[in-house]
Amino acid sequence: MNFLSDTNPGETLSQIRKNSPLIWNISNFVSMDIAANALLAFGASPAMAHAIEEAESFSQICKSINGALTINIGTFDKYWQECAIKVANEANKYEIPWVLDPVGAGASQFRNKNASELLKLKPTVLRGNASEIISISNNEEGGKGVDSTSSSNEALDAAKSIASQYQILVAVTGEVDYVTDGTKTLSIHGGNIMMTKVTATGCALTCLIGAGLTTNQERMSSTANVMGIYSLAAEIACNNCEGPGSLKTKFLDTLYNISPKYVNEEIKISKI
């Protein structure tokens, strides 16, 4: 076995498939399709609902059926910004776990403002690539749009700092993935760089992490488990595709077919 015995990734997958949790996503235009389909393939039930008028209703639904929320700032405008703030406050009021994806943080002052304001509301998990996490930590402009120009290892200190300051979990994706609460850190190995040739695969991971938060497992473990399952699915799909077009299909098929037994045997999660 390559995984830590106390994370139990197969159980994370089994619980999601058994419970089919509702994952409410304030997502972006680019990611809606792959994020919704990845959630369905994983066993969850996606809701892409952005109207500010629905914030309280969906919060109550998520609370009543043990759902989760994800917020992705990728294509925000002023309306979406206001909606996201209201939705995050509603989630906190009803104690709904939620994940913040600060897509492109560092590329503009508007994105930085969105990320900063939402971070102050203390998401359960902040999930970003290395450049996004470093930018949030430094609160400086930089990076290259939504693409990472730094390695996940370079962002680890920044992730720990953010996690400690806000008392949240921070997940950094890259060649090696990390999850930290500022004190304890788990590393997740796997994946394939070809995944970067299919847009919004990272956004889809954010939504899957949201599904993991609905299980009864400790939240750092569930987050690492989902990231590990995603990495395994990515490896399988990349090894069996002909290019980015078929990769998307293979990836969704793999998420659907991957078994808890295979996950438990092959996942690579370790403590740092």
Second form
Amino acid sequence: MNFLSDTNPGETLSQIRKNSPLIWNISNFVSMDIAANALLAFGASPAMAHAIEEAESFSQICKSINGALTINIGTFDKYWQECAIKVANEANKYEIPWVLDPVGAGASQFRNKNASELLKLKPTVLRGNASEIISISNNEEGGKGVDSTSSSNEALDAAKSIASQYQILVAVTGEVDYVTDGTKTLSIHGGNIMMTKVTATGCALTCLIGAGLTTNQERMSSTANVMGIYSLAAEIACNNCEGPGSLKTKFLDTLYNISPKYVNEEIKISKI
Amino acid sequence: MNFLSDTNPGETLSQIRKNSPLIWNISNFVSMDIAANALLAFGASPAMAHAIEEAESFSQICKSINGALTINIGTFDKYWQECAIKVANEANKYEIPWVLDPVGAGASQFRNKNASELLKLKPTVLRGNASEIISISNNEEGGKGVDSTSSSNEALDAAKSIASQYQILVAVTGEVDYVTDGTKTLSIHGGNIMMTKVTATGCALTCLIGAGLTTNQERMSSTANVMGIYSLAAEIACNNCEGPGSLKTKFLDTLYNISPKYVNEEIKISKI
Amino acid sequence: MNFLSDTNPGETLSQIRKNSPLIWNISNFVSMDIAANALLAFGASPAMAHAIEEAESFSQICKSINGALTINIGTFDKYWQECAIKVANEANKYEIPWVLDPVGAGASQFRNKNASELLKLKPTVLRGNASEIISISNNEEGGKGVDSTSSSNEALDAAKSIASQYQILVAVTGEVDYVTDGTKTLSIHGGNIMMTKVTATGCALTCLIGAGLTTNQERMSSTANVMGIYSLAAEIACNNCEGPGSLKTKFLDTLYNISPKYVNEEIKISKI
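Same protein, the form predicted together with a further copy of the same chain this time rather than the form predicted on its own?
Every component of the complex follows; first up is the chain already shown.
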């Protein structure tokens, strides 16, 4: 047993499977398929809907049945951008937990602006890879810059800086994953580099974190728990595949079959 | 042999494989991949095209080579909405059979409006799950409401009501599947609840029903036949998978390999 | 060893795996998933981005890190059309190699116009199937028409005609694949007709050809090499699958595992 006494990843998984929470995703064109399938395999109910005309309706549904929202900027254009801002504001109005995935932040001013404007609306969790989180931290006014020597530390420092500034949780994924509120930090070990050979696996994790936010657990714990379950499923899948094609298949199968008991025995979450 | 003397599911399958009909899909972003792959595995030729500028061209092609159209409202925004209305009108003008999939009807006024406006254009077949069909029935002016005690009966009653009002076929999927014209109803047994753990399988069925409409069979029969083949392939795949990842793979493999002879031996279609 | 002395397909593969080049794709909704996954399995780094607001940024990144661009017209609407024209012009300005995939050329005037306008901007490689290439050739002003007796020759003649007119490379896929500059032509044998039962495999090839253009090899050779590796992986996958579902999985696994040595032993490229 490697999980902290105040986290309980098996319970996170059990609650998601029992409640089948609605996860509403403003997703990107590449990740919709694996994100929806990962949510289904995890036990949640995905909904993809990006039309500004129905944002209010989906917000009300999410509120009324204890759902969550995820916003992924991966293939935004002007239309999706407008919708995302509206939706994030409504999530805040209705107190719906939401996760922001700043895909490709740093690659263009357009992406930086999209990430920045959404970040100002204070997502419950910001989830990105090291380069995205570092890029956001460097671009923020008031960000303190990053002086770490290793890229892993650099990403963690950036995550802490963003978390403190916006008073949100920041989850950063890499060789080691972290979730931090700026003061307290949990590290999650596991996973496998081969997961980066399947497109949109990070985007799928973002959606699963959204599912975790619908449980009655404390949010840093539920986020770490989901990240731990994801890493564990990734390890199992990577050890039983022949390449990235079968990895995707095995990963979805594993998410579906993994037991709360096994999760609690094997997961590796530490306070740092 | 469980199929009715006036249906012949093996013949439906054989004709689709022989003719490789063009199925033009105004599909949604999540379902495009599995829908196109299911159509290919089934023997049909999928085309995805949603630009209003080429609607007329695709209508003419569909007409000239005996194709069919499917419209899926799953990820509509204003642009797709306009295109769908234009396309449905052209399908009627050119007498192209078409199937409407009212994904998520009931979740927002925007979806209800999209479903309702397209329904008024009288699709050849409306295909939805129980909650979508019930929602449409409840929202329609002139709909009689639904007072059934079981959700299964409720969906069938709703399907009959819509079929009668619009003089179309309504296919409703659930534990038992039905296709009805309001008076005559066929029930299709089989399938597996695990199919709901793979995203967009219902959307894929909608597209396969479109392929069935291109055969020379009576349309209620061809629709029931396709639903039966789909359920049979789903059962085989569910019995040979390890989770939703491998289920998707096995389902496509099974659609490709299933024989007309086996289909006619195993399919379960009844008049009710 | 069946490859020409002046091509070296194993070297193409090795360079892509070593450099992990950025391939920026203006892709279509159906092909994004398999295209991104095929690029990752091949060793490249895919980016999907279609917003006109970030075209300049991605062009600059591609230029600065020796990337390539692919444009696929498969699900264009007016918005994507505008973006593609802008992006292609920037690729030329920044001397970024780019590949055009004229999906469905011939099916509508809208598609013909999109293909034609992009072709005038002289992609490094035009990659299409026989009917697309023939359609483009027939529609071009100054095209000489095609009088071949066999469809295979017809496509090659069309490819040569387009290549000469625009001074570009044209890659045409079918039972035998060809790449030509109008004068010199390489033929690539192999592949398997079953690949056409998986959606968007041609689109994925287009993206892989983009990856080949980032190597230091002569461009006709690198294009033929990628087409040869693709055909070889397709053969292996088709011989080890149970249908189109498992074919997709095996194909991605094979792209990931195939060795430069095996590629050089088995590939079949000829001058004709």
